[in-house]
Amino acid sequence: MRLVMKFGGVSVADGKGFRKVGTIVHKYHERGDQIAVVTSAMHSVTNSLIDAASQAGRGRKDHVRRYVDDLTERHRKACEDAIENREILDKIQHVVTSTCDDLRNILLGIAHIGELTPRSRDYVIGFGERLAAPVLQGVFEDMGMKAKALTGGEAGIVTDDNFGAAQPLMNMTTLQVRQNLGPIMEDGTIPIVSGFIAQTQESIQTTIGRGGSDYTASIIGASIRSDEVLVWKDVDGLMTANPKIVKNAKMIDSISFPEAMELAHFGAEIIHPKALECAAKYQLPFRVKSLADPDRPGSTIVSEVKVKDGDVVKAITNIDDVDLITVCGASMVGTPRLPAKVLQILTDEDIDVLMISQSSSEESITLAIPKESGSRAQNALELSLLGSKQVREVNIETALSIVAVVGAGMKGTPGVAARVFATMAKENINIRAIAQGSSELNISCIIKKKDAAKAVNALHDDFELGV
């Protein structure tokens, strides 16, 4: 089989993790599979690079020097713990040191100028993946496998120049990735591709957004026409609810891409929605596998939606820490452009809208916003709208959560919404806003954050997902 394996930051958190990844890949390699690996940065490294870039932009050179020294030592230590062969170890540690020296020079350059541009920021925050890939190469070689570390750009992923959230140019990308990786894999070599980063047609490094390593795996899988993409996680697979909240949550054996995308959007952070969208377009099967128990089958994500009798709801998920913004005014009635204007204001402020609901009277629009953006959203809307005759006030309510009921079996099944509301009422939980997409794959409710765990457990029990 031809496989793409994606390993996240938790998988490569330290030398022991790198070695575990090598053991997993070696097993598939031994049975004759052709494998391409996509790696994230070591755990928490991307966040630390973002901070380092910000500190450099403020001219803090001493901070930069200390940071790069610590980063170098962390990766050299991971090499020592994961690679036994001295010659291979020396080679990879030299690559790590050289790469970190490049990072130091770039950050000090930014600090000298005192300006951090989107282009230079993208270049800096991609260093985590650029460091992880060679370490994996050393581990694989230490275990007797041929391997080659590549950046996303070197693999052939081409994007536009929207730094921070670049969009792949898929026609060019699929052709180049196939040309670049195909011969390597046919030769029995395992390409190790740095996730998250790519490049423009002018070879300028870009990043494709947070969670981009999942997206990279989809792009690689679509390009080389892989039989499956295996995403390795520290969980058994996709669950019927967050097991930290619901003790009897069960693993979902199989789920469709539309259902998985709904779960991903509403808090189940297993696979990034962009990766699922790409995989669905190219009909690329995904499987979530367990790092702790690699022999378990995991959860499959496939194109075909299969609904068993009585299988109405597939999972319950939730997003904590949500603010509710309500824009209201009697003059909004019959003003079709106002909802578009509201969303444009938030788009200009780079604020994500998790959910939107408009009353049938058209006197109010309600938007769910991540907590960290709530006050900023309210201020932007007040500045832009309160001077008009259409909007009377912009209100904000905090300490809320979104609870979503997801399942393909909901489509065309009467009474699901009534059942959800009855369960909430039985638990004495007040619903502040509701929304249901035209696909009928989910019903979303906004409730008080303090009631979220109770609501998720009650709905999980009512739909008998733990049985």
The other form holds:
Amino acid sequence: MRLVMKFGGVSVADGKGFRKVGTIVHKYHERGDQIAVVTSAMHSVTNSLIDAASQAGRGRKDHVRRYVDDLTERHRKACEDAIENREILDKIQHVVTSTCDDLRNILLGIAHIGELTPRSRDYVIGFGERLAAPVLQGVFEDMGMKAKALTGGEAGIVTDDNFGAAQPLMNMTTLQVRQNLGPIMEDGTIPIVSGFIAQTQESIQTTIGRGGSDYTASIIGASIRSDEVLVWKDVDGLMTANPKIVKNAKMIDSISFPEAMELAHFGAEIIHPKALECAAKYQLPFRVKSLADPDRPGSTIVSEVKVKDGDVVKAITNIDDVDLITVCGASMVGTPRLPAKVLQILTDEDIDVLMISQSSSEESITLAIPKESGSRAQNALELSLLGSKQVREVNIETALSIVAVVGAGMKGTPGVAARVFATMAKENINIRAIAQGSSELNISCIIKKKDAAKAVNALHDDFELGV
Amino acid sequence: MPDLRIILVGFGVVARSFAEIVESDGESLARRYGLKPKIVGIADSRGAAIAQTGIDLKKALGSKKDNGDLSGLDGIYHEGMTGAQVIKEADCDVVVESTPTEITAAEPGLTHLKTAMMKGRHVVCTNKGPLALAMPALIELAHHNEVVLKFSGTVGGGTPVLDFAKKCLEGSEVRSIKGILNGTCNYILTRMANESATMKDALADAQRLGYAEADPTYDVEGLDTACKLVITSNHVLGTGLSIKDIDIRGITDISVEDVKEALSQGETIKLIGGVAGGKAKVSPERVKLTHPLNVSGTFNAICFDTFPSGEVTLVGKGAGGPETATSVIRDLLEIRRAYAR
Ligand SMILES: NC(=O)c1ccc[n+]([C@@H]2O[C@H](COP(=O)([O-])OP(=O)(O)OC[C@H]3O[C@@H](n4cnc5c(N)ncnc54)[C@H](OP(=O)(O)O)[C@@H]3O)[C@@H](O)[C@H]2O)c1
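Since the structure above is the form predicted alone, I would like to see how the form predicted together with the partner chain looks, so please show that one next.
Below: every chain and molecule of the assembly, starting with the one above.
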């Protein structure tokens, strides 16, 4: 089989983690699989780089020096803990040190000028992945496998120059990745690709946005036409509900891409939606695997899942802590283009809208916004809209949750919404707003946060999802 | 009217024919079409010449003829300079790529095209390799860089197969395509049918007459046909094929007996590149003697099955230096029109 294996920051948090990754990969390697590995940065490193970049932008050279020393030490230590062979250890530590020297010079350069451009920021925040890949290479070599660390750009991923969230040119990318990785994989070498980073056609480093390493895994998988992408996580797989809330939550064996995207949207993000979208397009199956228990089959995400009879709902998810903002129109005659205006204002402020509903009289628009941006959203809307004669007031209601019922079987099954409402009513839970995706893959309700756990459990029971 | 500044990468049969036209007919191109090509760079396998004020084409052609390279262009010649370097260094509007077709990695053509588009240059390509291998990627790159990528010369030489199918058949739906796309193979099969010549003799004649290369593998194994089929199918039907996706069988195992057997049933054997329902293949096939596809000698023919108009067949010479050079001129005109400044 041809496989892509993706390891997140938690799996490579320290030397022990790197070694464990080696053990897992080794097993598949022995079995005769051709493997390409995609790695994230060591846990929390990317965030620290983001911080270091902005510190540098403010001219703090001392901070930069201290930071890079720590980072170097952390990676050297991980090497020591994970690699036994002295020669390999020296070689990899040398790579780590010189990569960190490179980073120090760049950060000091930024600090010297006191300006952080999007381009130099992308260069800096990709160092975590660039450091993790060689460490894995060392571990694999230490265990007797042939391996080669590559940046996303070296692997062949080419993007536009929209720094921070660059878009791959997929046709050119698949061609180049196939040409670059194909031969070395045939030869039994394991390419280890730094996730999250890529480069423009002029070879300038870019990053591909949040959830980047999952996305890299999708891109690599699509390019080399892998049979499956295995995403290794510190969970057992995809669950019918958050096990912290629902004691008898069960693992889901198999789910479709659209369902997984709904789950991700409504708070159960195991794999980034961008990665899923790419995988769906190239019909590339994903499998979520457990780091703690590698022999479990895990959950698969595939193009098409047969809906079993009576298997209407797959999972219940919830997003805690949302605010509900209501924009009340000034007149009853309707306010053309108000919804578009409202969304534009929020987009300009970079605020996520989780759910939107509009009364049919067009008199008001209700939006669910993550709590952390709630009051910012209210402010922005008030500043732009009040006094425009279109809008009377902008209200905010806090301490709410979204509970969503997700499943492809809902499509064409009448009465699911009624069942949801009946359950809520039985539990005496008041629904503040509802929305159903036109795909009929989800029904989502906004309720008081204090009722969320009760609602999720009741729905989970009612749809008989538990063990 | 501004000059259209051009770099020629590859200075072989096609590029030299083009240079000759520019050199001898430049005035008429300007008068008839408002096209004023100015060659600012030329690269071959040994070196390159750059002159932003324009290269003396008479001298370039003379030097190539006498020395086999461009060293006669003293002062502006750089021995060992590569095509990619010229594209990076010389300022131009269009890069004309005509290096040899190669289909495993499509180099050096692919690098030339990528570099040219990265630098924001329009491209005219007669080299089939990069398109046969990586057409979707190249078109994506052209979009991304907002440049025009034209490749009329890759199929049919001077016969405007691609534009015919795309423009003249607009309004009809092309459902399938079948073509005789390689002159060498058609010459051989024609000789086998008309004179009962053996494959070996016919091939030797083709080589003597200059139709076939010293190494004819690329033609007789069907690879050249496959390249052209990929490009035509992707361009006309919007498929995203690469040559690696295609079943290819050449004509090497066809015997005189096979051809005779076909003839006795009112048919003949042709090497056909065909695509229908998203599936493309190259193989020897029987064609009715009365069908318009039954062309002889080095001619090419391509038949588009369209709805509701039915079959439309285009016949013409499939290759040749001057012929292919006219396709380059057509492509340049289109670029000039799209970017009239
Ligand atoms: N001839 C036709 O009728 C026809 C028709 C349609 C399409 N085509 C295609 O058009 C292309 C050109 O055909 P052609 O007949 O002109 O071929 P050609 O006579 O063999 O010319 C090829 C040219 O490319 C140059 N070249 C080779 N390697 C190079 C490199 N690495 N860098 C720069 N230049 C390099 C050669 O240099 P030197 O001169 O130093 O050897 C030569 O000038 C081919 O891809 C062919 O398949 C040809």
